[in-house]
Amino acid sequence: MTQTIEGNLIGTDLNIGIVATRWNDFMGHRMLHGAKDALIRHGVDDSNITVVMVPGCFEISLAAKKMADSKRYDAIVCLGVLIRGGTIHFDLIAGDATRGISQAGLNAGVPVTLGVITTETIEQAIERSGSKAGNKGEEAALAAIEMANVLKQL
């Protein structure tokens, strides 16, 4: 008989780290609020949530790596907002942030979820940070809970 391992969305007794950026804070703050709200609604005690604020998306991966390496957290949620401008800066930061966030989790063996939105316009960023397209911070937090529970079973 096939065995299937699935996570659940029960956050009781989980310790969750959040790395969030101050850059584009209007949208980022909404994503952070959505992430914290989702964690608490799914049973994570507020005292078991640690938020680390960093300047921008480029700095997320180092803070996430440090948190993941500490083994104090069952999962790390990474939140940031990148809006395309007139230079290649957006592409460089988006690629490096995504790779760094992925490597932080892979190297430490701790779930590190990607809640960095990359948009063409400020309107798209507003939509993805808590209006008609949902809240990507909340989605990243739920993925963190589920992955933490999957890894506990493996």
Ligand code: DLZ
Contents of the next structure:
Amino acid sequence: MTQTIEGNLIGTDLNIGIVATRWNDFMGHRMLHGAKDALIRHGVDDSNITVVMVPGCFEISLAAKKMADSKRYDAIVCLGVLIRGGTIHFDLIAGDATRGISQAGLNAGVPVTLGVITTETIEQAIERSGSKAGNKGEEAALAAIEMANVLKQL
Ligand code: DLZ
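Show the form predicted together with the ligand, please, the one above being the form predicted on its own.
Whole complex next, starting from this chain.
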């Protein structure tokens, strides 16, 4: 008989870390709010949520790595907003941030979820941070709860 392991969305007793950025704060703030709101609505105690603010997406992975390595968190949510806006930095930062975030989780064996939005325009970033395209902060927070609960069973 097939055994299927899956995580529920019950956050009771989970310790969750969030790394969020100051760049593009107008959208970042809404993603952080969406993430915290989702965690609390799914049972995570407010006092079990730790938010670390970093300057920009390039800095997310180091903070996520330190948090993951500490083993004090069941999962870590990484939030950032990268807008191309004609800058050549965009692809470099996006690539490094994504790889670093992934590596932080793999190295520590702790779920680290990706709530970094990469867009061409500010309008697209607004759409994905709490308007018609949802809130990617909230999605990353739910993925963190689900993965924390999957990992507990593996
Ligand atoms: C430099 C830069 C640029 C051009 N764009 C963004 C962005 O859209 N989103 C973001 O989070 N950060 C950006 N940064 C800042 C870098 O991530 C980083 O904080 C600085 O290069 C300092 O290391």
